[in-house]
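Given next, in structure tokens, is a single chain: the form predicted on its own.
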Amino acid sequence: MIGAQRLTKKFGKKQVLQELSFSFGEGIYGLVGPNGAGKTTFLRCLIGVYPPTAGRVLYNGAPVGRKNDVTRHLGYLPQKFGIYPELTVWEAMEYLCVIKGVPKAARKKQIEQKLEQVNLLARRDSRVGALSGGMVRRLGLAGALVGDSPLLILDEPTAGLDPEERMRFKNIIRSLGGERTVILSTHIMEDVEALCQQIVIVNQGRVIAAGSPKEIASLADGMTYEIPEGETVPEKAVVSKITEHDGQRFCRVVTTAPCSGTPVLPTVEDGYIGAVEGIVHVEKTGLLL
């Protein structure tokens, strides 16, 4: 549906994207990578906020531009969603409907449906400025859903939310997909593993690997161990997390070096860490783009 061909983006002398190529079809995609990897820049190039320095963006097979304006088919929740705090929730949704070109006759039904979907209909008369941070994020998602756009881009939608709000948000996102493309950019691997059919790893301005959660986890096959906390970790190992079993704590590590730890099945996070840290030779896995 939407994708990039040899996409390059520079800000002055700083090159953020380096001939990045990838195409997104239907389903829910997780876009992941370290801070500064180029995820947000990539998304903003896809939707036309940033013009590419080189390369191009295609939507439904045609270059994005005035004759093929992707914004008419887009629902977008940016990292920092902001709207006039003095508006009520209902007024904010009306404003977003106008921006997205929803016909006046369809607005009331659309607003009710989307507010119900994000569990905010009961707060329709509340001022936006009086909502909690999680409620504002849900309002932003409701606005992105207005118009039933075939392309939905969510940039760090659960960042800063408490566990209850994160769970609520994940349940909403899980219900999306179907015949649309959903791109979820996040650094929370637990959310990606729970929600996404495909995972795209970006590092240093390039897509370095992509595949299903099972395929991404398999990048660290035979390289993932648990070592009792306090024991020596191999020099070339990267600690992915600290786990606890039966009251004992362990370092979970990814390494190709000899390791005295207990081999364990890798998770998506292990595969991701192996890829971005250069432990995994992605070109040998078939997941290199």
Contents of the next structure:
Amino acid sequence: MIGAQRLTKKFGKKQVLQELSFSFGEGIYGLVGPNGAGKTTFLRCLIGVYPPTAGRVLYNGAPVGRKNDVTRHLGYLPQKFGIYPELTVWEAMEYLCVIKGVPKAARKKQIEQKLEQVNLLARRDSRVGALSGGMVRRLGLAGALVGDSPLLILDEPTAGLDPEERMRFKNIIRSLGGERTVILSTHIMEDVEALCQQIVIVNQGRVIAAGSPKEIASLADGMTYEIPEGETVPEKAVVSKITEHDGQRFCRVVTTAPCSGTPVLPTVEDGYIGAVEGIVHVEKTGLLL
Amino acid sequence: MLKKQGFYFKNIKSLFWVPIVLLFILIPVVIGTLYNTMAEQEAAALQQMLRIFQQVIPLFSTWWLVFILREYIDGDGAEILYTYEGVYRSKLGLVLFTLACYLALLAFDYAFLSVLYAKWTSIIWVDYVKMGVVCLFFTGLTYLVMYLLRSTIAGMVCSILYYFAISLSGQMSNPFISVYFDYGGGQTGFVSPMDLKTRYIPVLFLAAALFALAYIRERQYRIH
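Let me have the form predicted in complex with the partner chain next, following on from the form predicted on its own.
Below is the whole assembly, all chains and molecules, this chain first.
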């Protein structure tokens, strides 16, 4: 549905995206990568907010532009979301309906439905400026969902949400079925693992690996160990997590070096860490797209 | 479409009322006071009133624009609003809409003047046209500076600085740098239709140039 071909983006002399190529079809995609990898820039280029320096973005087979405006079919939640603070929650949703082109006859039902989904219906008459950060985020999510757009892009959607709201968010995303493309950009691997059919790892302006959660986890096959805390960690190892079980704490490491720790089955997070830290050579795995 | 405009004005809350108070309370009070105190000197009273108009009316012509565009340029909503409304669409229509609203309301003050000074009606409405051109200049300047410096407050401050620089330096009647028509200093009498052609057509072109530059700058604008 939407994809980039050799997408390059520079800001002055700084190159943020380097000939990035990837296509998103129907389904739920997790876009992950370290800070500064280029995820947000990539998303903004996809939807036309940033014009590419080189390369192109295609939406439904045609280059994105005024005549093929992605934003007409888009539900977007940016990393930093806000909206007119003096409007009420209901009015803010109405405003988003107007600018997204939701037909007048459908607005009331859509707004009620989406506010109910994000648990904000009871606050419909509250001013946006009076909401907490988490509530504003939920409003942003409702605004992205309204109109049932075929393309949904959510940049750090669960930032600022409490655990109960994060669970509600996951249920909402899971319920989005059918012929829709959903792209979640997030640091929370747990969310990605639970929701996404495909995970795309971006680092230094390029897609370095992409695959199902199982495939991403398998990147660290045979390279993941648990070492009791306090014992020496091999030199070329990356600690992905500290775990605790049987009354003891362990460092979970990903390494290609010989290791005295207990081999364990890798998780998505281990595969991700291995790819980003360069421990895993993704070209060899065939997962580089 | 008007629903959206309604949301713009609702969001600026009490700030919406500032130009309304100016146009429907303060200025009519000034008009009434001068009309009563200078009843025997119609021409002088009218000149005084029009001089006051030129001091304050253009400055407030950008008030609504600055506070409405605040969310687009400075606010947390900049990215979401730009995504849905800014990538292929300009704010030029909104800029002109706010100015048109202001000038439409200003017409009531000039109509009030016409009623009080019936024999000076044609002069009064020529002055209204002049005022419209000056407001267009200020709006174009503010629109450009806002997008040039990525700050709505900078846009407003720029207009205020321009006014004070011209006024305090005594250059109100300098035709090369001032868009005003100084009734007290360099000029005498009222704005005539000939003054509109010789003096204010160039200002109109200047305003159009500012709008064009502002539009270009806006199309180059990118969120951070």
